[in-house]
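Below you'll find only one chain, the form predicted alone, shown as structure tokens.
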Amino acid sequence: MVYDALIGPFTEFEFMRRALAAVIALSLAGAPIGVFLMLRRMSLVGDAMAHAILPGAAVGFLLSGLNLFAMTAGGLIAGFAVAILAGLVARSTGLKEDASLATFYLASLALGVTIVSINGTNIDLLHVLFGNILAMDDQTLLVVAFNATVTLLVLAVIYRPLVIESVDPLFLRTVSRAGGPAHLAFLALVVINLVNGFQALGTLLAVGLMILPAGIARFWSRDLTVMICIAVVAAALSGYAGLVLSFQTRVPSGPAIILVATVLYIVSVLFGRVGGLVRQMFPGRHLEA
């Protein structure tokens, strides 16, 4: 009974195995990005960029259907365009960068929904917004795995300046010029991973598999390496449990994955070792002299 419920779907159905492999790839790449977004207090920037890629991805979807190359190219172009325009406006007018980015991402979201609504169907709109990881084919899975590999390699290269800039950007500017390139490379990785999660979870939920696991890790450790490991495990576990929940019920796969991650987050808020509510209510006994 337990085998049939928890393991059987993945041994019997190839589409479930592809979905699980995609979730693991997204977890390995997206969760570390989410930890750095949280560490750099850029969590809402990730959400904004997830909406910003919608017009380009929607155009690619309508022109080529479920062609991940077209959707990825469109999403990357739209994401980088919004990031560059928001930065230019912020530096030219004195407007805060977060306010500028909020304006552009709202406009992008409205434009993307309009494009799909006018030229597509309600099913197209739902697919673009919420994705369908169970419909992933081998070609799409290879692209997701490739993007995840590139993300991990680039993250390994920029890891040290990225950590230092997150903690003390002024110190990094005094000892090295790597801060600027590392920041730009990190923003590129954010966009790539949001587009990478587009097919699986859609634009509205792709950022969830990045931010929620990072929030979970925050309540269990203060060590960055441990946080990244916890976030990856939490993301993969959420993906696995979400797929099982979706298979056994009528809950769509994307929302099911995010709902499981939300439950893990709530458990972490309550019982986490670092700042959990129960831990604060019943602190351990301190050593006495």
Given for the second form:
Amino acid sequence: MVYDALIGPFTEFEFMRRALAAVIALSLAGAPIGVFLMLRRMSLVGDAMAHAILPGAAVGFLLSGLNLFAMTAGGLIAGFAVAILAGLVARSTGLKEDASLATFYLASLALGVTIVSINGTNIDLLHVLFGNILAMDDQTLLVVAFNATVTLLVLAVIYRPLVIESVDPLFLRTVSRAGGPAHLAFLALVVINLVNGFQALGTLLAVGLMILPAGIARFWSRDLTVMICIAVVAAALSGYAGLVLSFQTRVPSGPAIILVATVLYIVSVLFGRVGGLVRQMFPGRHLEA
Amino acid sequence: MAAALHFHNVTLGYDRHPAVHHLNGEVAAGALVAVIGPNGAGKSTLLRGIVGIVRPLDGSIHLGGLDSRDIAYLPQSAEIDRSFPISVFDFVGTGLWRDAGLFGGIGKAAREKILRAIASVGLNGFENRPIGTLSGGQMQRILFARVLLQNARLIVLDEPFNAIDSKTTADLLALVKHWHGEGRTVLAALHDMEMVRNHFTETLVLARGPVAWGPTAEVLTPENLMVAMRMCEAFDDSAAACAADDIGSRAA
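Let me have the form predicted together with its partner chain next, following on from the form predicted alone.
First the chain shown before, then all remaining chains and molecules of the complex.
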């Protein structure tokens, strides 16, 4: 019974196995990015970027229909353009990154809507908006896995400057010029993972599998490495449980995954070791040192 | 002795507004220089100009043969995001950037160096503590530990003794004097006039421009301090372009 409910869907159906593989790949790459987004106070930047890639994906959809590569390329081009332009303007003018990003993502959104309107086609963008991880084919899965691999490799390269720039940016600027390139590379990784995520969760929820696990991890550890590990596990667990929930109840897969992550987040807010509400209300006797 | 720093008519500031105006002069290698002045006088901007964070609006700063690897900078602790989950060990270890770079490992010898640096500022046993749990004085101590690791010939300290107790101040001041004794050049932005008078051989009084610069005993006079105190913080978007280039240097 329990086996049928929790394991059965994955042994029985190939599309569920593909979905599980995809969600694990998304978790491995997206969750560490989410941790850095949160620690760099850029959580909403991720959300804005998700809006920024929407028109690119829509244009790809317009030109080539429901073609993965066209939509991914469109999303990547729009996302990269917005991320890099916003990053460059912020760094060269002193404008805050969020203000710079807000301008560019709105421009990107307006441009996308204009292009769609001029074409005058009645397009079903539900797939782009909300994704469908259960409809993922082998080719899509390979792209998701490839993007996740690239993300982890690039993150390994920029990890050190990214950490130092987050905690003490002035110091990094005195010892290295790696801060600027690392920041731009990080923004590029955000875009790659959002595009990666919208195959499964859609543009609107893609950021959820990055930010929610990071928020969860924040309540369980004060150590960056441990936080990243917890975030990856939380994301993968949400993905697995969300797929099972979706399979068993017909809740759409993307929202099911994010809803499970939300439940984990609420549990963490309540019971987390680091700043959880219950811990604050019942801290126990104070320590000697 | 050869100069470690030359200032040639340097103007530093932000968005065309000068914070330090037309500074000329030089700092000898091995000097121990206090930079004093009221809030907004341009002390931090000058130090940031020296370490390359702020580019001069005009003029130039020459490092006398030093490259960026020879400079250690201690920023004001307010510039550091202490909520970031990083341990004391890892934070101090960033002082080894020039050896380790992007990919270099932290081997046994490097770990020993980091532990020695932490111990030498009196924070034995704090290695695994997140920096967010440290007091202001402890945070200042680990900033000094990082400077120690950098092993630089020019050390630039931005208000290193702000808001810390007298014991910590005495310990860290002893480190500064030790660096001076080793022949390193030290510049420090300071507010404590007694400390400057008693421990720093040379002083630059700033008030958006140089008021006086020389041996502390000659420079730290009530008159100079009064001039500096009268400095008005001006930030006028409609200000005319500076014509002081025609007047030449105002340096001591």
